[in-house]
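To begin, one chain is listed below as structure tokens, in the form predicted alone.
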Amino acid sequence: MNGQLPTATKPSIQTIVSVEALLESAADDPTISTLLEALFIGNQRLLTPMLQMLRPEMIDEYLDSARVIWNAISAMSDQDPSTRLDEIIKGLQFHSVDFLRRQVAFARTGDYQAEDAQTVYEEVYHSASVMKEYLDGLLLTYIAWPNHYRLLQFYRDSYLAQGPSGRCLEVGPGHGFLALLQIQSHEDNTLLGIDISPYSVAYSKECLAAAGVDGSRFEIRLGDATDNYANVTECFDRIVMAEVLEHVEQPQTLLRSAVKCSHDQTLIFLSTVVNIEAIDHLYLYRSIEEVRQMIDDCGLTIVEELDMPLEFASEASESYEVALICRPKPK
């Protein structure tokens, strides 16, 4: 492995967007120019795969995504922009370097390093120092990691663009950005978020409030969603569990709870990983088919699917990020 983050595509050299071209396109927006300089010049080795995925015709859309994410991040802090930028870049470096190190170990052992849910809770979700970098960095990966960028586009263009509006549930909102987009996608949407980390709860609330979302439209609740969705029994029109299934010991419990809290037209967004290691990954899916089979067994039908393989240098691995749009099977 060559020390680069994974990319979903391997274009020819001629199609790679240069850092100079990206910065030139953002020249009229000093804020975004500063962000991109910090990303692509200060961390060029880590961010090369993102450049490899971009095409000239994608630049405007990419800059729009970068602007939306930076606005969300910067609005949550009264620090000067330079200090805040340094913080989130450190968060991205934390995720990137830790991912590479753990993925190398996983390739050797074939197993995740995390011991159990209680240990992960104590060492990650209940640690103020870890969660600060974790949440800042995770939000920034949407414009720094190719597959996370693709996942965000799929979420916005395929999931938010269809289905009923109304009552929404997000399990594990983390940084709150997907919850923000869900609420903003329709004026009738209200949202309940459940997260096991008190720091994620606070971060999500801050993200939504800083974006100007009326407090009557959302509630972010501390709770263990593996315990019957923290005893939530109401029915929802939309449910999101993004990058959550691999973080629990029995993801079947979350999927079955989603069915219980759904009606026939409920639209459900799921994403997870296959053979990809992280500091808090517990459940190991060894194939995409295993993901599909569990979803089917738990009473859901896949409507649309995006499979994003990871590639290291010239050697493809059997590792994937998977995003799925589902509905409950007819009752």
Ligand SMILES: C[S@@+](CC[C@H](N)C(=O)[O-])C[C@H]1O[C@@H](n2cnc3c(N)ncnc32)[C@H](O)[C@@H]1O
Contents of the next structure:
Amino acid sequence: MNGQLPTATKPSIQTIVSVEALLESAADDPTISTLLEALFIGNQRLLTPMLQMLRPEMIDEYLDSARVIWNAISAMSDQDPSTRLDEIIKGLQFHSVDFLRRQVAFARTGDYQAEDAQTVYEEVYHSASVMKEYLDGLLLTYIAWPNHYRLLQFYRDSYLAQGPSGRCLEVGPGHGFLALLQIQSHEDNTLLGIDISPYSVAYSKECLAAAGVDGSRFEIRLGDATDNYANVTECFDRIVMAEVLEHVEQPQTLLRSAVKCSHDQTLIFLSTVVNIEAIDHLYLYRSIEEVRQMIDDCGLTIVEELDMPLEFASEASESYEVALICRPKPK
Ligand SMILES: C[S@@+](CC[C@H](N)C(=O)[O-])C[C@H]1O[C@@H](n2cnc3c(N)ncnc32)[C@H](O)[C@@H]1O
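Alt. form predicted in complex with the named molecule, vs. the form predicted alone above:
Let's see the whole complex now, leading with the same chain.
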């Protein structure tokens, strides 16, 4: 890659980091260059907000994240890298376009469309074709959507950087990327993951194995976490429930189980959405205050919070992604 883009492919919106500069920074790593070209040139419209968010001092960390994600994604499949790349880009397009379409419908109706947990299970979590695109696409959003990249920074810099190490639980690991970072963040960390989708279980296991994590450090189990954390009775040092609360009918059950499986120092990472629709969103939080109130009612104290408004949402809709670091209230 010589770093020169044809004029016609340059984004028309002002950015601080240019596509050329980004690709130039990745020039000595051909794999990442190919991924970034596919994203920032092949899908320029989708990636412009991400480009607008980047600052020169963020590039090294951004490339590191892209490398970890691409290594996991490519090692997880026997396909040649370019076929795999096409596949994951399709997943990202599915996620992004489906998301916009549903958000427009939500703005009209004011309600999420998914019927109930059983239907979501049958149509999404138990469907091989849906989950393939879903998990590939969701994983890529961590370097393609500004809010997910911010969330990733918060997870790394504020959550993983503090608190006890040791036994970790992740509810709904999905693609397994956050589980991977949790395990890698401390040599003492071992992790149990519980996910309702057999495809998420398989994907998470592959993601961790592809990154070279020893099998003795993790177990990913199939189970419904709303059922008393799939009857797990252990006490954990760290608990992660990222983008899961809005996927169940009664998030309170998950929050209360987190409290039950905690000791005084357990550090809990939660993320959820307010007024943001998706194929499998069941519980509608209508304000950030409602999220905070439920967390408090269920026995947790918020110690840090990151609120990320949806860029293009109207002010009236108050759409947010929210990430929170919590501790159980003293028992
Ligand atoms: C949106 S993905 C989140 C993946 C990852 N945690 C993240 O933040 O990117 C939601 C995941 O939660 C899982 N899930 C949904 N309902 C669940 C339940 N009742 N018990 C366990 N896992 C569940 C889904 O199968 C899916 O893998």
